[in-house]
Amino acid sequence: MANILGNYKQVISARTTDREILRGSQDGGIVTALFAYALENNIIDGAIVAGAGDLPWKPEPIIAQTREELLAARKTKYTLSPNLQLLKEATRSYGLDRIGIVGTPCQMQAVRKAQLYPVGMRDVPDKIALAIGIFCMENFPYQSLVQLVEDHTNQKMEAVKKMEIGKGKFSVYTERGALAQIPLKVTHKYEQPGCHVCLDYVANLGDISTGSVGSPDGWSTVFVRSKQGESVWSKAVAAGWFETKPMDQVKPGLDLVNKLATEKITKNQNYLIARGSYGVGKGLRNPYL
């Protein structure tokens, strides 16, 4: 399977060095930590993140325009915050000409859609200064987190502290020390049905990477991909924002993502090839073709 993790400059293994973000990160702070960057030396006017919505772990977009912003928005959220909608209202309401946006990989296709074809989208594209797209198997409808935790872990949704997938598990770490695991084969059915047209683990489109996929734990694997995410990096890293190892020094390193990325890639194409033959007489349509 041809260049399944994407076109990409440089891949490294990364976590910042700044340790009031690094404390309440997911993994390496990469997201928080560029955009808090990029902020700082007026590469990006603010940045659309997600932040906390009104019920526990169910996000809701916002435009950080602030280092406290950024902090109060960490860790992965296993349910999808439309970051795009707010895209337009950050260049007409808030007046921003250099939008930084995070988002994972099918959101990162909707961006540079936007960007090529700006229908309702007039004076956005060229506003968009930094684009980071994070891996993604597969997440979940907010209801579905919520019977998956509840109902699954027997935790509450407002006792959790963090969520994370790995090592073939999905577990759940509450505030009072507990940490509940459960088989990803149970999660399966709980997955948002659009994730398995998904062809994208890595978020190619992204000007920057990232995901904990293939580094250590506490470090966060990050892909260079565009001209403006190795000019941001670059200069990131020699301000001393992060503290990097090359990927053939690190484990499991990058034979993991090649690994997840090629098995999210043949699942979903043979899901699109199966559901060509659903209902009577005309099957549902694949989106790429």
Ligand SMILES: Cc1cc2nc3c(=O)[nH]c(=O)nc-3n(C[C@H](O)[C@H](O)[C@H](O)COP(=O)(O)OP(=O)(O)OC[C@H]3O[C@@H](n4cnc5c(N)ncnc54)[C@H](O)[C@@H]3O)c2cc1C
The other form holds:
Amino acid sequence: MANILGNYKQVISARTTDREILRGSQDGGIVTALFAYALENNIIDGAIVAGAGDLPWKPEPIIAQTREELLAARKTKYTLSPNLQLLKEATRSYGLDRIGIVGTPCQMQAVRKAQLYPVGMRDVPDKIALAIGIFCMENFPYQSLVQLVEDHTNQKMEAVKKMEIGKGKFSVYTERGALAQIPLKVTHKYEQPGCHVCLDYVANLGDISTGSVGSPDGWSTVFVRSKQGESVWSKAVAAGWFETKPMDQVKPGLDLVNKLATEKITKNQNYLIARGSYGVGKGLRNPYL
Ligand SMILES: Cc1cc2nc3c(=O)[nH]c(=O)nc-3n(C[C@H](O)[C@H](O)[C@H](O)COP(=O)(O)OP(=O)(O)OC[C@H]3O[C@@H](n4cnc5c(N)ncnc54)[C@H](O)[C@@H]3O)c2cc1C
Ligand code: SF4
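Now that we've seen the form predicted on its own, could you pull up the form predicted together with this ligand?
The complete assembly is shown below, putting the previous chain first.
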């Protein structure tokens, strides 16, 4: 399978040296620390992130223009956060000239598509200054997430402190210190159906992309992909914002990233082929053809 990890200039294991950011982040605090560094150094004027919405763990995209707003939006919400809906608003209503945006691999594809074909997006494309992609195996509609947590772990969404997928389990940590785990074979049927045709695991189109897989707990795997990504990353590392380790010196390492990316893409490619035979003489369209 060609180039499943996308093009990249370097891949490293890293975590932020900013203890305040790290404490409340999902993994190594890469996304929040990079945006905080970029804000502080006038590389971006604001970043579109998944802020807290009205319902627990149902994100509402926000344009963070301060460190405090970035910190309040930390951690993974395992449901859709339509971050791109604020791209136009960021330039028009907020008047930003240099926008940061975080998103799943499909959202990074949409960002690049908007840059190439800016229909209804006049003046937006060259204002995207830093696009950070997060790895993504699957996602859940909000109602499915509520059912997973409330029916399978017997916890209220309000009581949840952190959710995490890894080592074959969906883990739910509560504010009172409890941990409940659901095997992934149970969670599969709750996934968003659109995710089953997705062929990108590691956000191949981000300037930088990051996820936990491949690195030790509390650290992140970071792919530095574009020239802009490399410029921001190297300056942030030189300024002491991150500690790094070569990927071949950490466990489980890049082999696991490769393995999971291959599994996701193979499974979804097979599903796409199978879809072609649905219906009577009119199989479902393959969006990649
Ligand atoms: C649906 C989903 C599935 C994932 N699956 C995997 C996986 O299989 N393997 C893996 O290694 N990593 C996966 N990740 C990524 C991982 O959970 C972390 O988000 C990533 O490692 C960044 O951690 P951090 O400590 O750098 O982020 P933090 O510093 O905590 O910041 C996280 C940033 O992501 C934003 N964000 C949170 N939820 C969403 C969302 N739903 N959509 C868009 N932006 C969001 C936040 O607002 C924040 O800006 C997944 C993330 C999501 C959203
Ligand atoms: S699995 Fe693919 S389609 Fe689904 S949210 Fe993740 S990147 Fe998007």
